[in-house]
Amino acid sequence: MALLVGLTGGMGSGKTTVGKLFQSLGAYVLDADEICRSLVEPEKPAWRETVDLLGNEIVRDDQTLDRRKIADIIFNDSDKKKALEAILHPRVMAEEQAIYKDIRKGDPAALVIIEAALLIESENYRKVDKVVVIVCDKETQIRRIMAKNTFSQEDAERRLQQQMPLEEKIKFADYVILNNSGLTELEEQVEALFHQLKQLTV
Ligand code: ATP
């Protein structure tokens, strides 16, 4: 029996790193953000709905959407943010379910991981079999966000403040990965969890 697992955590908690580790162990890993981007390619239904909602100013010359402008608009307008999420989140999950179905056809015991920053906030956690939340302490998280994005400490802190607190996310977790130390410790945890989850697919 295949298994669909949602992998989430705060900004810079290690989602991409853990996703890659799962992939190297033999899991199928889907990237919710990448799927979301593909859904708003020019002239797709969600592209049209997004432009109708936010206006032509978000359309670049090549017809792709300007994510920076979208972020600016929804940062200042919570109604538009909600409306945009209502356009995107159900479609992202529907697409993920469709991909999951396809994978299962070829591999009935597949372990499929969805890497999704907004798994909990989007309510899409309800549609997966298990939820994995990556946590790390705030200082480590800020340090990693600063290094990855060349943000100032202030910027990194401000962004974190806008997010659902990790303590809140943990409440939805079936499994927690603690990512405070080095990569070796992380690899060990992911490997152990991979085997635990794989057991559920047999
Ligand atoms: P984002 O929210 O930006 O998408 P993320 O949750 O996907 O981030 P990663 O990109 O995996 O997080 O990790 C953030 C940064 O911290 C990366 O530069 C990554 O290489 C580094 N990192 C993650 N885990 C560890 C670790 N255990 N030891 C050292 N560096 C780490």
Second form
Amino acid sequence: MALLVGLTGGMGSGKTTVGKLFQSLGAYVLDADEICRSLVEPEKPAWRETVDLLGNEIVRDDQTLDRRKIADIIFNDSDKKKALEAILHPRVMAEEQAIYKDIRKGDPAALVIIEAALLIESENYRKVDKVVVIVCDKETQIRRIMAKNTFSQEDAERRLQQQMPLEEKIKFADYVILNNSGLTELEEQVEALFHQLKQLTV
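So that was the form predicted together with adenosine-5'-triphosphate (ATP). Now I'd like the form predicted on its own, please.
A single chain, with no partners or molecules, comes next.
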């Protein structure tokens, strides 16, 4: 029996790294962010709706959307953030379910993981069998965000303040991965959890 698992955490918690580790062990990993990007390719319905909502200034010369400009707009305008999520979330979730269905046809015992920053906020957690939350201390989060996005500490802290606190996300978790230490410890946790989840697909 296939198993659909939601993998989430805050900015800088290590979702991408954990997703890659699961994939290296044999899980199918769906990146909600990548799916979202494909849905807003030039002239697709969600592209047009997003441009209508946020304005032509988010469109680059090649007609692709400027994600940094979009982020700047929605982090400063909660109404536009909600409106954009209403455009994108249902489409992303529908696409995830369609991909999951296709994977199950070819591999009835598949372990499929959806890596999604807003798994809980979008209520997509209701559509998965298990929820995994990655947590780390705030200082580590801020350091990783600054390194990855070239944000100032103030910008990093402001972004975190607008996200659901990790303490809240943990309440929805079936499993928690702690990512404060090095890669070796993280690999050990992911491998152990992978085998636990695979047992549920037998």
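If you superpose the two forms and keep the largest set of C-alpha atoms that fall within 1.5 Å, you have the rigid core. The structure displayed is predicted, hence computed values, not measured ones. Residue numbers count along the first chain shown, from 1.
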Using a rigid core alignment, state whether the CA of Gln153 is displaced by 2 Å or more between these two forms. yes
